[in-house]
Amino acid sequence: MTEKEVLQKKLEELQKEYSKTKHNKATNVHLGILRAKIASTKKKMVERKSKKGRGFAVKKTGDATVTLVGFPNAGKSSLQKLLTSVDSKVADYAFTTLDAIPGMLRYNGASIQIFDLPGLIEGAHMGKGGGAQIASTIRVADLLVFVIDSGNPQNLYTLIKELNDLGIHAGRRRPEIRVERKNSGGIVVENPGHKVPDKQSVAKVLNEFGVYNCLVHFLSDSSEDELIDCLAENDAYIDALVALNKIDVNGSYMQVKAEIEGVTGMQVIPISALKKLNIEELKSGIFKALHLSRIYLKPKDKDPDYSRPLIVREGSTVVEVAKKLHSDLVKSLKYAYVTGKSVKFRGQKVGKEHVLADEDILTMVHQNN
């Protein structure tokens, strides 16, 4: 029996048992388990269909990685054209796009790549459409920016659907959760007042997954299927933004805006590539999507060099930014300077650990200064 052959029974197997088991509180972990085993299948016949076809060779460069999602035709080329001047053929008809084109849009003083891809279709998760390629793309991304036709939005839900069943979940945290294996002991449920599945049911699922001696730390509100998702460790949460374009021929774009902040709780940036309307809006929510910071560095008895900040994350340190600058740098580090909203006072002095704030201006201080 060849592999195709196998994981074909085992899905039909695994959706002949789904379909079989009663929906009930007594049952809801084990259709979980089910779900997640038919995700995990459906992926590796994907994947599997996907190595026998063209792939997307993506190479990450610049700060940060972005890339545009959307249906055919929803105006993904023409906004990349706009972010970032790049020439990737323009059409008013489907399909235009046949493979991963990256730009660099330039914001800030960050270097943010952004992919044009192939619009997905329904049925990608199923490989429709080359959706193992593009999905293997976004799974490398940063960010995601759904670009969403303003007269179409019921769009967006039918992608975030299929990404979802492509094991990627869009404008969604990781849940915080940590499971500590043990020898002995049984399993042990650490929950700090966050509401999560009762104690029977967390055994249900680890045992599910052979795990019988464990403690679990449930560090935010998690539900059953977050931590079936958690001890399979193969699914992707990405941040998400939304760019509802074609505005200029929609009048009431705003109530689409409103309506798809609340259900997906994601920001809505309304834009027309074609008018070039609130681009530069977009721009801004893109770099703060990303969570990026600002660090300008100040060499001793020098002014800051305001004209080529360093990009970090939010929430680096200063040993941070030295191993970004230069591994050797970390070795030597003593302690630094810093002026900015993460001190209380110009040029304070602070120790390696100490976590810097966007626009920070920054003084290394190593052994042999």
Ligand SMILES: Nc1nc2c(ncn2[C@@H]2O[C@H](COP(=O)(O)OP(=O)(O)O)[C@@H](O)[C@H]2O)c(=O)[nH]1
Given for the second form:
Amino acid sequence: MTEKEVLQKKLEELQKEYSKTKHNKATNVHLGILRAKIASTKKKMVERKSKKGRGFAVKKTGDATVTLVGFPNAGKSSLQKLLTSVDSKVADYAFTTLDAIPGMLRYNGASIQIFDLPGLIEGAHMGKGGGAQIASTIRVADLLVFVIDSGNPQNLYTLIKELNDLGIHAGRRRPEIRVERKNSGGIVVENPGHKVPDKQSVAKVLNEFGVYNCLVHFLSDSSEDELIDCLAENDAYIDALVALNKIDVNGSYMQVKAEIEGVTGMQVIPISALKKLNIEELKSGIFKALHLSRIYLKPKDKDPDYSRPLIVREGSTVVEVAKKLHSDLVKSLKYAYVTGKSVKFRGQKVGKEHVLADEDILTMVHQNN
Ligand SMILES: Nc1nc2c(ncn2[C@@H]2O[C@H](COP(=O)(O)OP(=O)(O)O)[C@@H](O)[C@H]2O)c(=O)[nH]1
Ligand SMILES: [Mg+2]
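What's the form predicted in complex with this ligand like, now that we've got the form predicted on its own?
Now the full complex is given, and it begins with the chain already shown.
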């Protein structure tokens, strides 16, 4: 047997045992360890793949990247066509087994790359081929938009599970757990005021990952699963929202929306790609979910350029904006003047580390002017 086959077999056996085990209080730790073993086996499989150089990266251009995820026929291609303009077609990408078709959405001055990614359901599972490629394409996204036929909402839960199996957690925050490896001292758990698994379970999980000495610092309430996710470092946490499509033919879509929001906590935007309903709301929802800020640059004694904002991540500082413009500008930057939501009055003088807000007007002052 090849190494790949050994890992595949081990994974199948673990998953079989996991599904056979009854879930109750007495089996909790055992199940947790099985999950840890499954996670570490998957991690080894992914590592094998990347060592062989088979992973590929999708080229990111623009200010952010969004991937449309959905079942065949959900309306991904129709939606992508509506969101992106034909004249902004980006260069073709060569994929070996699937086609991820990029397009560019221009919104609020931002260029947002939108991928239409067919094939998640058809060949997503690890080992079936294509799964690792799909996973690596999804991983580069800043936001996932699930395109769901409102007549088949259960498809969303299937997709979330498929992604989970690929180590991708859609619409979930990365658990705040710091694992500091040490040379001795055993497993030490710090959990100031947070609800976390008992020390014995924590130690068992860590041992499963080959860690015997470390400080585990829980910074939020965390489950055993989340500790496992954290140790299986290949896992990705990506924001997500739901475009609930085909509302033109489904009268009960508001009920479906409420149900999905209740179960997943994700924002749901009802649309019709065919009848072009609510597309502007979806664009705005995408922009908001990406947490981008528009910064209008104002040269000294001139008007700001409102037509071409600089697009940065929410929470960016003055010096980060300078860096994005040109690395040379960082060194000469002295201070700045800001008008907008991040300051108390117009033209307020701020330092390099000042955190900017969406639609701030910024004038940078450099050493040589
Ligand atoms: N009634 C209705 N049909 C739609 C809507 N959006 C897409 N469709 C239809 O659904 C079919 C599949 O659409 P397509 O965009 O190719 O889906 P994809 O497989 O996810 O890319 C096509 O026949 C579309 O015309 C919608 O909002 N309402
Ligand atoms: Mg399509």
